[in-house]
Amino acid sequence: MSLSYDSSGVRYDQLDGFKRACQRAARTTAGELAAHGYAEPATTRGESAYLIEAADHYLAHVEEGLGTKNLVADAVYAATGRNFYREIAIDTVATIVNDLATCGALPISVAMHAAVGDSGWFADEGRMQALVDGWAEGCRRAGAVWGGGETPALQGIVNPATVVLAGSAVGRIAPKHLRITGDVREGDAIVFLASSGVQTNGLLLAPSVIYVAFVRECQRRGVKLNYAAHVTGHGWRKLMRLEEPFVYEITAPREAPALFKFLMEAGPITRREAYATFNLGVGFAACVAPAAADAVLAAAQATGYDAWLAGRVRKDGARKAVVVPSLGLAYEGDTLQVR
């Protein structure tokens, strides 16, 4: 039997159904922004970051969590004594600020949420200090201040041997034209930025890449990103998060990194499930006008990212899909229901 997210207890149809219910209810509160001098942009719901609009800027807010990846760190720590909580902390910051950057917002402040089942979890000084040092390092890499946090001890809710790591960030887009709006057009180029491995999708390897510097550099150079996606859960399906129907055709996929080949063989995990779930070597993606593709690649290279021209966007009536012809893969729009 092949492995899948469903078999591990992660049912995206159920999780995404809850998210859509939240979005519907949340929209009814948008009028409360007026008293603060803000408004809700029409297309922000369902994106990776929530925007509020003022006359001359946007603010962005993201809440994200690491998931269960720290269980792998715990297992390695128990078996070998090697402490990877610095990397785990960077991973958590990465998953927050990378979502924030998809709309063009640069993070200003990041807050930590570290929930435990027993306050004794923090008594391991080496592990605790690694978590603290890693969080600060993640904030520095993102160009953001560590603004605060919360450390609840939730006896009977959280396993006393574990920690639930999550957090939030606030960012800003100014001037307003720097917002990444989803202005995708037929013929746009798709640029991929490499990941460091599985990243936040559940295995302990190198810390996740933080892509904020890439977005910042594109802004500094005046290079417009029409759309950006943080490739985490939902795998390559994340490319079609935008509401408007397009076909995202990946014509130049790189060979799957050895780690992912091992996962598919050892799981076993089918190729279709793997590309629908994991990043397969791609941590961030951008849709750009064809004439801007070289400039985007140059911005990525200048800031230390491994990037390449991976495909193109095309129109096919009302069809929304991600297709990878050389791998025989096609994911239709109904396989990603986050709106």
Second form
There are 2 protein chains.
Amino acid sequence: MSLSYDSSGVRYDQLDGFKRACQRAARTTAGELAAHGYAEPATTRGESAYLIEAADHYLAHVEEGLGTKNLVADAVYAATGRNFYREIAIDTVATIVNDLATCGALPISVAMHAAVGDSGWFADEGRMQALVDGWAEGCRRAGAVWGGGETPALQGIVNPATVVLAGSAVGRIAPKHLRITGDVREGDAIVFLASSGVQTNGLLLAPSVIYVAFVRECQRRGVKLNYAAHVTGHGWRKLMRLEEPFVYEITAPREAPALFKFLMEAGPITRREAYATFNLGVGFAACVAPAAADAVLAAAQATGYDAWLAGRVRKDGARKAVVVPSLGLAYEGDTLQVR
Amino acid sequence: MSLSYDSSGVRYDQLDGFKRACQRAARTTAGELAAHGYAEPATTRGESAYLIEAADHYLAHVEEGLGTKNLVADAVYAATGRNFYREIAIDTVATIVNDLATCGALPISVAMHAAVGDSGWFADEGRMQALVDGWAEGCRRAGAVWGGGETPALQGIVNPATVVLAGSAVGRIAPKHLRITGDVREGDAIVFLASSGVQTNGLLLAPSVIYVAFVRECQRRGVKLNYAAHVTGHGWRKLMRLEEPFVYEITAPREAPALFKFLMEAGPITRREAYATFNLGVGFAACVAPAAADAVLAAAQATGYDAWLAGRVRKDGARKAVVVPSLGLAYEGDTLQVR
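Form predicted alone already given; the form predicted in complex with a further copy of the same chain follows:
Everything in the complex follows now, all chains and molecules, and the chain you saw is the first one.
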């Protein structure tokens, strides 16, 4: 058997089945918003953040988790005494706020959820303080306040050797036209922003990049992003998260980062699996009108991001796919069910 | 050794030490709010929900978790085949939204965080659907929309036999004078609202009461709550969460619910430990001006809550304490460190 998420306790069919049941039930509660003066936008379910619409703004709400990356930090800590919990905390904030940013929402407040199996986990002062400092640093990079959190000890539920890291954010889109709605059109340019490594679905300990400042700068310059995707779980397949069918043709992939080359050449993972699972050096992707591509690249550069023009959007009837012709890769729409 | 949280992997000194480190670091991020047009209210840190102040409203943000109550549901399910995950889900929503309500914030959106150790946990359709249905029901009881969530499979972190249940909420206080600020005065009446059992820090499977409708009804009637406390962990000590020192004198405690009487009389738990740890039939408490007490009781009755006048607030210099003279109980302020 080849390496995949199946062997790591993650079966996306089961998770996605649960997610769909949640979304069906969640939709039945939309009427509760009216008493608060809000409404549910027609297309928000299944996007990366939940949006709530008022007359002159959207509120955005997201709950997200790090995944299992901290197990790697635990192993490194045990083997070398080097503690990477500062990076791990920034990573967790990144996974929360980048989801907001894909909708055009800027995070205002980020809350921490750190669940341990035994409160003794916090007795390691260095690790505990690294986690705290990293969370605050992540919030600053995102331009958000650290707005509290929850830190339970859950004996019998969480492995006492480690921690569940997750959290939530509240964001806002104002004025409303800054919302990134997914109005992709044939011929749109696809811009990639480099990741720092394997991002939050990964194996290395460089913290994920927080892309909030890029989205904010595009807004400030009046440069419109038609769609944005945060590339984490599902790898490059995440590009086709939009409901409407398009073919996302990546004509200028960069060389794979060294770790992934090693995994594909020496390890048990195929190229097809790698690009379907990991970010392969791409942390954030945006679809923009061809005439706006240069302005998007300039906004990225001005805020310190490594961005390039990576491909274009084609229309091919009802076909939905991500294709990388130079690598012989094609992922059809039915390989991604996250909505 | 007597029964206490110490024997269950929860040492509040370690947890509270971490919480205080978080709060110190979190305060350093408050300046990030200015660019969003918000500010941090001087007294919000350490309250049950984090508030963000705008010209004409507060936003409220909270992240909370169920604790380990679902382990009891797991044991009951294994022994009897009866699945209580609907109740468990309502409970989780209750613990999130009641924290908002203590600040006078009404929840708008509630997000789920359900982390499993193996995605196979979701393959039990009945249990999975009960969790989904209960979460939606909890949102309706809270008058909030179910705004998405996160459902990761965390192999090696979470026990594959169970689930970590938590979540977050976004709320709002408008107009701003509806905020419950903690302006308690000597002579204030203490009103208790009954719980459904042992609430979320407990052992039974009746879902916790959601007190949002009580707070909303007090607001609608123009009845002011000077302070509100959600009684969960720390039991009745939670009444003295406010920084300013007062003595909270409970003159009319009800008889303890049967389970607690049994635990105190037959079990290893002392009365002093029980009232310091469990809710003992009290789920929510409010301090109100003596002249408003009848109006508060009427608001509770009109919305279906079982409420009674339980005591009064006294000033005794710098002493902070919760006392129950008829039971011979007195908890001094230094037994509670949650700020």
